[in-house]
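This document opens with one chain alone, in structure tokens, the form predicted alone.
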Amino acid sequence: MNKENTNTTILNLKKGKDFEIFVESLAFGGMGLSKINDKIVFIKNAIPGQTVTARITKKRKSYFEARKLNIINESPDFSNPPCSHFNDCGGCTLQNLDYKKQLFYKRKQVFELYNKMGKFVNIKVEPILECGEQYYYRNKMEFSFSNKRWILKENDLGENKNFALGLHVPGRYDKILNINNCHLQHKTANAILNFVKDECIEQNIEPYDIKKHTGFIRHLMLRVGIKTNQIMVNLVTAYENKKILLPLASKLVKKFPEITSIVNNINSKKADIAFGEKEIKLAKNNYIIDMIGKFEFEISANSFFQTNTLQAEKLYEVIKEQCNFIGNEIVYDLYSGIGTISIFLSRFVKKIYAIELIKTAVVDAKKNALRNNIKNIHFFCGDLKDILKNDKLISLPKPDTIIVDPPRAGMHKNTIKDIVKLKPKTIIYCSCNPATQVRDIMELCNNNYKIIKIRPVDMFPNTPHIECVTKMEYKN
């Protein structure tokens, strides 16, 4: 092994090429940071303050990727992680580092993503919101069965090669990992999840091959309620057969009292995705109900939910504050879901339009309002790239604030046109990935808006994942 002193000049330092590095920073997506040279290199699996073996894998223009070997000198923000799955899972990466300093290197992250991508001078970002609970917060997991279990070193005597069901194991989309006990989901779904691994392997019941798209049950994806403890399983098959699945579904109501619906989703594409296109009622209801404050939702199967109950009501209060209403407003919530962050606000305003893309979304929205007796939002299907250029939007009142809640990838050109076109006094723009936060609030700040206020708050402890909360204000 050719090794470098990172304290020397390193010269040829190519693809292959194993040396020694301390670990300076965390990147943005959770990659261990240093330099070379004044050369930018993101180490995998490294965190900052360990001096580590690393191996060239990638060289380019101006930054190398390697990954991590071994472990010369640890970590003083070590922490011992209490996944046994930690080292091969891929999930919650940020395990072992303190969860002070993960909080210390998310809000960093932020700050240089607006500095240094977005341009933005004089800025300053907000103390990250931490999360009360670093364990077992997610209410939301999904689970691939796969008939090509990965296999660990230490070789899992005695468990079945030909299946599992688990999480996909890191830059492969075709293995498994077995998972017995994931520390980010709830404890009782943990149980569910061994139970119906024990059922299908006991029942026969034929895995999912990713590569010949062949063979019957694909996912599995557990829901709880938090705040009410009730469960849903959806079960995702490749066809429908509820001859297979009535005896699984039976044997959990019985095992698990908590579990208020069974539904089956089907899945007859190629496309690895826990979404189907069709839906069948295997036990109770459809539907499972959780609280944010004081409202109650209803959540499908399908609809998105945030993924963490308890810290989206501290991320709500944080939208709320920086709306700053005062009772007057119109509001327009994009990418409204199934109307959590509408009903929240909806006491504080005069009325909130809530635009979302996704049918049996807007569905449940409007069910949900119905449930916590709001009158004041009127709900609408269809994409923000076209919808608001709709008739029927045209001729509605003007936005004083407009809400944006969109995925991970950001908005659509034509999504930021319409926007700017509207002129609201206030924007609110929540998101998941700073990095397109960035990219759209780069462009309305082109359209004569401002930063007013960054808010960085913790939904996804022990991963590189971080959402932020940012307020601009027309410039008059």
Ligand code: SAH
Contents of the next structure:
Amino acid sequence: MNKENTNTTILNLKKGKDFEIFVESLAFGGMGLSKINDKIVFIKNAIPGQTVTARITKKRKSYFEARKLNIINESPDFSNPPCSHFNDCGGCTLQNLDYKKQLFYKRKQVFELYNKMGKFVNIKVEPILECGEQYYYRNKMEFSFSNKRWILKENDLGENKNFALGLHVPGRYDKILNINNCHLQHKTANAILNFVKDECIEQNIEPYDIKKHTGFIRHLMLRVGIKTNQIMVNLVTAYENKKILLPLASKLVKKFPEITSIVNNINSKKADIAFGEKEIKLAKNNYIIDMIGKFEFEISANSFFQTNTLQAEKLYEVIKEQCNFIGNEIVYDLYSGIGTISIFLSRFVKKIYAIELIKTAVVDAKKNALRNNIKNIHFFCGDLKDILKNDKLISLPKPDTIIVDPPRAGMHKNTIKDIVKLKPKTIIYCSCNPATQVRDIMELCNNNYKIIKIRPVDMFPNTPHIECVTKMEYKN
Ligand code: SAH
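Can I have the other form now, the form predicted in complex with the ligand, not the form predicted alone?
Once more the chain from above appears, this time first in line as the rest of the complex follows.
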């Protein structure tokens, strides 16, 4: 190997060249981070404290990207990864970093995003709220079927490569790593995963070919009510064929009494998503129940539900604490999903208006309010890009507090403008992507809001993902 052991000659290195480097920190997104002569180097799959040999994969003006090849010195913060898929699967890339250190770096990343990207000075980030369960905490996983199994030569035991049920390997849309035991999802869900896999092989159920767009079965989505132990199996197929699926469904309900819902979503489109244009009920209900706090939620296959049920309760407690309600408030809950935040907060305020894009989620939300005997929430279905300007909404009482919880992409510019026009005293921004959160908060702060509190919450241990709740107030 043409290896350079130096911090100074890296600037002369070309793409594809190897060098030795000490990993200083962890970058937002989960790559190892070092600095050489003011040039930032991101090192894929490396953790702070390691000295590694790495190969340059990208050279840009202000930074380099590299891929870890070998570890020369292991990090003092190394923790033994329990998952046998760790080296191949892109799912939980921080399993080998001590949990306390994961928390340390996540908080640091939030600080740096606000401080450097957002240019906020004198900013304080509260301690990150740690998660009680570091494994088996996810209530939902989506696995893909494929006729192209991804396998490394050294792991090849001559198994069938024309069938796989598992997860995409990083950077390969067309190949699937067979997964037997996912350390993020509930243990019973792993047993169901393996059962479905064996049955599909035995019954010759044809996996989907993502390149040719042929074949039948595309995804297996498993959803577990962590507090109720109810399980949903969602089989996503390219077309409708109950004859193939009904025998599998009846075997599943016999074998796993926890299964209270089996549905089939049809996705005939090319897009590789587990979201169907049509849903067929195969067994029992088309929803499961889970609980956050003392509230019950009906969750259907295509509705968003916080993926870490137990930590969601703590996240909502953080939101509640930041809201600091006295009881007479009008609240807007934007991006409200199946109404979980609204329902959790309803008894502390006068009225909540909740807005959500997905129709089935709004249907679930209304049912959930009824189920929990809550009467002070009004639900609206629509796109926040424009719905706040609708005649129906413009005549609503003005909000004292707006809570927003958008998807990773953050808020649309129009939505930010509409919020500013509504001039709530308090805005609570809950986000699963602090980078877009900072971008949006900069815009709000340019419009007379100031940051009061920033509280990261670890919803996703062993992954680089960060949840963050930020409180803003109107400057008088
Ligand atoms: N607050 C909820 C859901 C948050 S996830 C909870 O805690 O469970 C984000 C939600 O925003 C999803 O339900 C998604 O369907 C919805 N959403 C995404 N884009 C939207 C848009 N443009 N307008 C309204 N809702 C949107």
